[in-house]
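The chain below stands alone and is given in structure tokens; this is the form predicted on its own.
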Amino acid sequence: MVHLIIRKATLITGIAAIALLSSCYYDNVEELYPQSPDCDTTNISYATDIFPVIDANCIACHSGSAPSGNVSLSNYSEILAASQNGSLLGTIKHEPGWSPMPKNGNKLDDCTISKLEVWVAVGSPDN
């Protein structure tokens, strides 16, 4: 009889211990969600990264007498408004409350809106 009580003991242990080493598992997010190694998101610039991003996706659209939704990207200082008031990243990232750009088109790749962010975090500077 106390060899039944010991190893019941013994069970109920282990199950505890193994699920409190279970719930202290730590999630990085790096190696949850790699980056491609193809991505470089270290020296991001305006002319070479940015907009050349924003002519191919968004100028067509959003320049000249009548942008849609009455938002110009045509040159550096509307970009930098749009980076500032959170409506360039949140289009792009199909965040909720925006509308999702680019319009009836697929979401830009993680790689370019990774170069966004990049940018958009270092205070979107034009060099």
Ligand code: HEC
Second form
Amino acid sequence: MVHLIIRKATLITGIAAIALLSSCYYDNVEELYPQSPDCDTTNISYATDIFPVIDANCIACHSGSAPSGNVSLSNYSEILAASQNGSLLGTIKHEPGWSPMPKNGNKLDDCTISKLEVWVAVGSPDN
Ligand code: HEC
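Could you please show the structure of the form predicted in complex with heme C (HEC), as a counterpart to the form predicted on its own just displayed?
Starting with the chain above, the whole complex follows.
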């Protein structure tokens, strides 16, 4: 009898743990970054959504032979590196521990930041 009760408790704990775990687990980008009606974050492309933002807001300081902060963002592989080490989102979202970017400029708008977040979340593809 005692044995049975313990097994039942283990089972319930197990189910609760699975339920808890699966409720925090997301693999759906749309769920993680819900779309607002005026911000289309589907089919984000490096060429049309990402590079133009960097080009317009960052490249002036982050290219050439002496890029600001020693961070160059002039091509895909450099932007990919910033995406992978966390500095791209950290700086544009003005997160603690990062220098807020664009330096001395306005924070990028929420939709642009969402697009960059989605691009980073799906692995920063080059297309
Ligand atoms: C007006 C020049 C300027 C612009 C524009 C600019 N940056 Fe910077 N950036 C700097 C300077 C200067 C630094 C060195 C750190 C500092 O002085 O804050 C820096 C540092 C950084 C770093 C390293 C930050 C760290 O905390 O390690 C990253 C990443 C970065 N910038 C990304 C960007 C991105 C992305 C954009 C565009 C959205 C951008 N920057 C626009 C001047 C600029």
